[in-house]
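One chain follows as structure tokens, the form predicted alone.
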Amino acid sequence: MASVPLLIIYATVTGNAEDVAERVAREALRRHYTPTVMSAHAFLRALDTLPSWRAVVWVASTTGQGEAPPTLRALWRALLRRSLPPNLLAGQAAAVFGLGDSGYTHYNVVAKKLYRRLEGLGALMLGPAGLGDDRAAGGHEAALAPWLTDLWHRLRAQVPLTPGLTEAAPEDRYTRPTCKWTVEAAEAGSCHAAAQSAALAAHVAIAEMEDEAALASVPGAGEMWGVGQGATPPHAHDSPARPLTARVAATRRLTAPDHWQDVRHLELEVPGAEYEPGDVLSVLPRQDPAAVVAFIERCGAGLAPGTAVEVRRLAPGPETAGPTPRHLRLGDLVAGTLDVAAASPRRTFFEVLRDAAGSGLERERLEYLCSAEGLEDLATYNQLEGERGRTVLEVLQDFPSARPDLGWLLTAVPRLAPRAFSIASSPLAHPGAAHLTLAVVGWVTPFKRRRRGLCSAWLAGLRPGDELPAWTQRGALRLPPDPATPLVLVGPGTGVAPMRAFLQHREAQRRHGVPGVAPSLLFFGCRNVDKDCLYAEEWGRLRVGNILSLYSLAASRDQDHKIYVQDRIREAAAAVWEALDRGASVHVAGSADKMPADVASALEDVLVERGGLPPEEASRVLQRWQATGRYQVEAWS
């Protein structure tokens, strides 16, 4: 009997939105829908089919300062085109679930905007948007369960059950994960990737197979609505599929040796790199080889890391063919694809362990953790080691009888995600090079275990001459095209990296004889002048050369009361207003916690006190500037 197709589109950074999308699909199958799960990036190639779908569920996370995940941005631009008719999605039932953190100002703003846009294109919205909150007891899962219950009720009202089929019982909550992959030993010598980039090649291969499998279930995939029109054209090295080879030229510690925070300056030789000030350099973290070997010994079914394996993505349906299998080394597959010692596993991973557990006690415990009743206890267990949670290897140690095969693990283990770093140099000042400013993440767990961030610790350990694959991508910040436009730059901590690129670029323009280069204002924040005042000598030199007309330092711990960049903005209100009155653009980078909102509040105060605007109008002015690119924010968690 025919069932109704259901399209599920997700946009994720950490993998949580994908996990939710898969859960929606599993529950949809029990209710006699035929789900197709696709990333927003992959769906671009099937965008012309969107109006033809009778029912669509969107799952999207919000990142940084209210930003859409990179995988959603091109699709979002397409949906925003003014030429789209208001009845484009008439007759389509749509629902939205968002993932965010209520501790941030722009909580779940991506899901809210997406909801309004779909409604504006004529879609029939199936109830309010679901808003998953990472800070809630049980995390985003706490909001997901009731949202799903409401979704199925509303969707059934729009799409009646096909005669002859039986509705799933309300108490029937069991949805077994579906294995998407097989990993089997292959003929020796069938892998040909270069050793230096083999892990990245495996990462790219798995991502390509995922997209191919999703598109295979959508007949007539193509593009429409001029996707990409008006966007920056892609260049030769803008994705992990087209990396550059970066070589470490120099590395040094910027903070004092006895300072608690280790911040590094890394200079890379990157011949052929194409980027602009404000862009980012992305890398795939290199996992600890010992962790990769430990995972393979625990789960590799007796295979060695150097074993060639055939990786096959199973077909999404009986009428479609799966992607062409890839031959990879097992060690490269794990090192480049599965985050085994940093990311905290999601609920699906525990469900896979539950089904593979040989011990009755372990299976019973996993069954409880995977249940609705055990939701909060699962979150507590998973986060017991601090904010970043237990790792896949640690969970496997807790459940030794659970031995899922490699296909299940490739299905359920969190993907190793690339990391992006703001480039701290100008290509005009340093052609063929890119500088990074990175804080080495470190913390002590409640069990007194010392941990370090996967990517930052690896990069900090590199030495001159070491090589790594990397690629450049457009960042959230952009210099105004006219060098006569003044800049107001706010970059506490490592948020000063893109500001350094901007200032280097302005200095190089003046050196190359560009007329009318305007001076800039820089507000930098640290804890102590003698401990973590990054690039202090450079700011002094730029001040003398009038590249900086104002350098204002907020050292928060050098006096009895704390002083932050927003305080310095208020103190320099006259200079800030003079720059704004001359058309200055404002650029803010740093932590997404409180700083961006505090800086916005300080700027509003300047507009009120010096510009004479009513408070409501000052707020609207900042919103307009943000919409037009005059006020730009790049923030990260």
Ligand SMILES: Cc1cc2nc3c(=O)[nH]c(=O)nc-3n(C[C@H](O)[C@H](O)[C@H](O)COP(=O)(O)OP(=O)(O)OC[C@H]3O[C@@H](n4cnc5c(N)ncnc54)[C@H](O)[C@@H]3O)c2cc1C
Contents of the next structure:
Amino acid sequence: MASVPLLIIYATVTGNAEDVAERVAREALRRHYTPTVMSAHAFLRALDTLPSWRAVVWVASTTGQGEAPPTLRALWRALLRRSLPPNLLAGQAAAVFGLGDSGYTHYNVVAKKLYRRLEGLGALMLGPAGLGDDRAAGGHEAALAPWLTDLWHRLRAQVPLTPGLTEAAPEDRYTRPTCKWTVEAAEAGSCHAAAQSAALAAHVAIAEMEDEAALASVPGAGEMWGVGQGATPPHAHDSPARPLTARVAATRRLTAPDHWQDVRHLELEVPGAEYEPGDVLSVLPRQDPAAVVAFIERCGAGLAPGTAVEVRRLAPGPETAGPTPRHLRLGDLVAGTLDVAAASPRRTFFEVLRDAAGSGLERERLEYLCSAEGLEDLATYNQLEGERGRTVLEVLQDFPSARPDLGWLLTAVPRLAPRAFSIASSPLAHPGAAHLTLAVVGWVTPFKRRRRGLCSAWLAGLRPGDELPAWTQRGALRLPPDPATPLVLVGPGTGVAPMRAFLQHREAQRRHGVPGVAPSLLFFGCRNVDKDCLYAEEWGRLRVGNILSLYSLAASRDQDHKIYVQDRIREAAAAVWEALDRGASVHVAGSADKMPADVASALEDVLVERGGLPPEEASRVLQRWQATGRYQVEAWS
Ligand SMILES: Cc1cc2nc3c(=O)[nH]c(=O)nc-3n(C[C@H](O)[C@H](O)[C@H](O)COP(=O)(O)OP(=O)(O)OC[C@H]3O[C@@H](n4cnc5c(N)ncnc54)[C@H](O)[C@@H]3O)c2cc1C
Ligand SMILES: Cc1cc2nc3c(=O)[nH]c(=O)nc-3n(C[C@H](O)[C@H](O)[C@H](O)COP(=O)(O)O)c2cc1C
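Output block for the form predicted together with this ligand, input the form predicted alone:
Let's see the whole complex now, leading with the same chain.
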């Protein structure tokens, strides 16, 4: 008997929203809805079908400084069109669940805005938006459970069950994950080309099959509302599907040898790259080959890393055909898609282990960890090693009897995600090259184990002549088109990378005879002037050449009280105000934690004290500048 279709659209950066979307879908199945799960990016091609759905659930995380994940941006722009009728979604039941972190100023702002916009387009909202919080005990799962209970209740009232269908049986306590993939040894035998480019190709192949499968389940997919119009036109090497081969030309340590943090300057040759100052270079991290082999030994059912496997994405519904299967090398599949060192795997992964556990004791323990009562214990178990948590491999070692097959693992192990790095050079100053300012992430767990960031440790280990696939993407920062516009640049730590690109660009423009290039103000922050003051000699030179009219250093630990960039901005209020009064644009980059909010508050103080604005007006001015691109922030954790 036909059941009611339910569309679930997710937008994610690190996979949490996708995991929640899958969970909603499984719960929906149990309640006799027919769910279709799509990423916001894939749904763009089916956007014209949106008004025809009776019920839609949106799951979206917030990133940057209150920004939508990149995969949601085009769809979001389309939804914001003024020309859309206010009753576009009339008759549609809609619900929103957000993923966020209450430590951020713009907590879950994407979900909140999405909720308001859907309401504005006439959708009937099913209760308030659910707000998942990374910081809650139990993480976002804590808000998810009650939100889901409420959702089914309200949905049932709005979209009654087809006669003949009954409510889910109460004893059906665990909704089993559904396997989305099969991975089997292919006829072709084995192959040996283990290279990072092959891992990236496997990564792209799996992502393409995901999109294809999602689209196949939406009949009549096709663009609407001219979504493509006005978007940045594609350029060469702008996606993992069109990578360039970057070659390491030089690498050197920027911080003092005895400084706790290793920050590197990396110079790459990037033939054919098209980028502008403010853009980022992205790479797929190379996983530790030993970890990849260990994973295959543990889970590969006796297959060797060189085995050619046929990877098949199972069709999402009985009426649709799955995408054409691909043949990949098992080692590349694992190295390019499964983040075997990922910390704190999500609940779905534990559910898959539970269902595959051979030992009764292990199954019982996993069953508890996957239950509503075990939520907090799962978080504690996951985080036993501190903030960073247990890795996928460590969890697998803890439950040796659990032997899910590779198809299940491809369904449940966190996907390996590319990493972005702000380009620290200008193509005008260094054609064919891209410089990076790379902080090697490292920490010691409470059990005294040394851990290093997957991507930054790999990049730091590269030597001149090494090659890696990479691609460039538009960043959140952009130089104003008129070189006569002064710049206020705030870039503590590696946040100085895009500022270096801007300043190189302005210097090169002046060298090329561009008239009226305005000088800039740079606020840089570090701990100690003689330890981690990045590119100090360059700032001195730019100051002499009046590319910089002000270089202000906040060395937080060189005196008995801490000094940060926001303090320096307040100290230099007169110069900052003068630049702003002349139309300066403001660009901020670096740590996503407290810094952007602290800098915004210092700028507001400047507008109040020097510009004479009332405080509430100062904050509105910054918001306006942010909306028009005069105030830009690129932040990362
Ligand atoms: C737009 C953008 C631009 C960026 N530009 C730059 C740049 O110019 N330079 C740069 O260096 N990076 C930049 N980054 C960050 C970069 O993309 C990576 O996130 C960073 O290099 C870490 O990746 P990783 O794989 O090394 O670490 P991962 O393996 O991903 O590990 C990082 C994780 O480790 C955890 N962790 C880190 N330190 C500790 C600790 N002390 N204790 C416990 N847990 C900890 C954190 O929770 C974090 O999730 C940028 C990011 C974005 C989004
Ligand atoms: C660089 C970065 C910026 C973030 N910015 C915000 C933010 O502005 N507001 C917020 O509520 N959460 C923010 N978060 C937290 C994420 O939304 C949260 O980790 C969420 O669970 C991620 O979900 P996802 O995996 O689906 O992307 C940020 C996280 C990162 C890594």
